[in-house]
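As structure tokens, one chain now follows by itself in the form predicted alone.
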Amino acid sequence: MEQRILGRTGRPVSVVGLGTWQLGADWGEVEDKDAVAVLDAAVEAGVTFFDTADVYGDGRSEATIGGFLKDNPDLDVFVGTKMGRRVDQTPENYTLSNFRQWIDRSRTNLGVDSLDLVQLHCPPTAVYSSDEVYDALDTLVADGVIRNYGVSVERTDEALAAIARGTTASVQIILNAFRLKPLDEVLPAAKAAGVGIIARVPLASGLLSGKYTKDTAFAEDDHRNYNRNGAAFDVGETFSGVDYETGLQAAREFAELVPEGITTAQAALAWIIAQDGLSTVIPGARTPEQARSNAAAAGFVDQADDMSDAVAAIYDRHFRATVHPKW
């Protein structure tokens, strides 16, 4: 699989990585055997990217991840993982205290000395630009617990503060055909600047996967059930902030755009990776076969930025208007 250096890391990607919040929770329950399976189908895939977070089954994804990489110590994998969201979303709770035990927390659960990369987890929009914290990154670093850090951002104003800080190594941020407005300043400025960008709810939490109806039913503990009016979190972490019915119909239209032995899934993934300036994309995976579906995405790129027009035409139909102006 193709590989490119995530930005300040200075550390070579798939472009094709791993999320992995459905394996700690929010999105039905997963089995520790079918978590591993997961990881180890990416990995043969060609996956070398991981992305988790502490808050992912309060540490049950980090833990899989750890034990998964202990049990296979020859693996050349990359691990993102992300604090900040275990305590009330105030810009107090950031400080170096704090840091320095939430990333203790997390080098236990990966069982590591040193993290690869951590990423603030869509903090308030205020800690974006504190120096404060940054000092208390750049303090991290010097300690040697973790090796480079970034942000998971919201909106697009948080990427840009968080990009032209100088040091930030990496940008986490919500890129899919549903949602077109980083690509406007966002990933031009950080490849301007040299920061990564990791593009995530790259499916509209499944919309784009082209397999769901009005009819289709998720259990009570995903997030795609009970935050669809943002009661939890963000709504724009599920479905991409989209009206679901809008969102199916998006869906449809973007399907008959799909080259023959392409799936719909596939074409979504392949075109975010042909945006310039985009590092990595971190689709999640249920099952081994969503796994190694989503991994051949990286073989179709030039077939799905041939889409690009009519990418950007569905978008204006739909989702500019009520999208755009949010994030």
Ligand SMILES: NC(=O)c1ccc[n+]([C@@H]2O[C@H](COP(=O)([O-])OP(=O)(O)OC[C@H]3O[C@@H](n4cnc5c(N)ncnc54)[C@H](OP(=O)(O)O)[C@@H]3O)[C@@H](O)[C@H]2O)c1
Given for the second form:
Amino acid sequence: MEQRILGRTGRPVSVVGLGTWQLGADWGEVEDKDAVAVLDAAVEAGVTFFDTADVYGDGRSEATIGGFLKDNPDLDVFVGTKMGRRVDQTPENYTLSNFRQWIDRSRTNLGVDSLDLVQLHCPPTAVYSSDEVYDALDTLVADGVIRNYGVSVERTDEALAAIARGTTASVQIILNAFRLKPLDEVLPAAKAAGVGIIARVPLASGLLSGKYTKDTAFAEDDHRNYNRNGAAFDVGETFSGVDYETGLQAAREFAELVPEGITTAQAALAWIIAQDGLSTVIPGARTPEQARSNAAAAGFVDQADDMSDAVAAIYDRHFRATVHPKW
Ligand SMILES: NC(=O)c1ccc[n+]([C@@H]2O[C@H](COP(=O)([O-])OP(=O)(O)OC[C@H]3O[C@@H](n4cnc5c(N)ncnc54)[C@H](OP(=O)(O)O)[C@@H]3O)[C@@H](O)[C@H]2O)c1
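Swap state to the form predicted in complex with this ligand from the form predicted alone:
What follows is the entire complex, opening with the chain shown before.
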């Protein structure tokens, strides 16, 4: 699979990575052996980047990855984790001493002395312009407990603030056919500054696979049930913030654009990979088959390249008015 340098980390990572929120919680039950099978299928298919967070299953996702990498010591997988959501997201919680505690826990879970990449996990906007926060992160790099730091943002203005700092290695942001705003300024600014872009929620929580209908039922403990209106966290993280019925209609229109021989989900991922400035896209997978199919999307970028005008037309029709001003 094609590898791209992940911004200021200087490390090559596969253009299709693996999102591992699914291996923790919030997507219905996943058995341990199935979680390991997903990791296994992803690396077999050429994935060299895992995205996780200390809160996914309260550490279960990190620990599953740590166990998997311990059992497979020859693998060279780059792991990005996140911190900051085990307490209230208020600016005063983003201190060096809290960072140390959170990082120590992630190092234990992942079984490493030094974290490859730690991302601030959607902190309050003020944190992105706090000198103290960046000083603390620099201290942790100097101490050798993390190698790189980046941010995972909700909004494009937050991404631009983080990119403007000279030391941010990567920015994780929602980018998919239903969320086009990062293409306006964020990807060009990141490319110019040498900052990596990690595209999350690339399938709009599965909508862009084209497999759901108005009758699809999601489990009680699946955020696509309980956070559909943003009751638990930013609604942008569930179906990338679009109204479900509107998303279904737009997904049907997207499916009509899909070239012969590839799936709708693969077209959605390949179209993201084709965007200038993109480093890696991190679809979440609940089964080994999904992980394999998503990794294969890296081979279909040429086919998806000319979908952009039609994708923009779908966005303008259904989402621009509601999505563009919000994130
Ligand atoms: N704040 C943050 O920093 C943040 C927030 C959200 C996500 N993330 C990261 O980004 C990753 C990706 O985002 P996401 O998982 O929320 O959303 P996503 O990747 O857009 O959607 C994942 C869902 O799409 C479906 N899917 C995946 N591959 C498929 C395939 N090949 N064919 C058909 N359906 C497929 C599955 O749904 P079913 O379960 O219905 O099969 C899967 O659970 C996460 O795992 C996490 O690592 C970070």
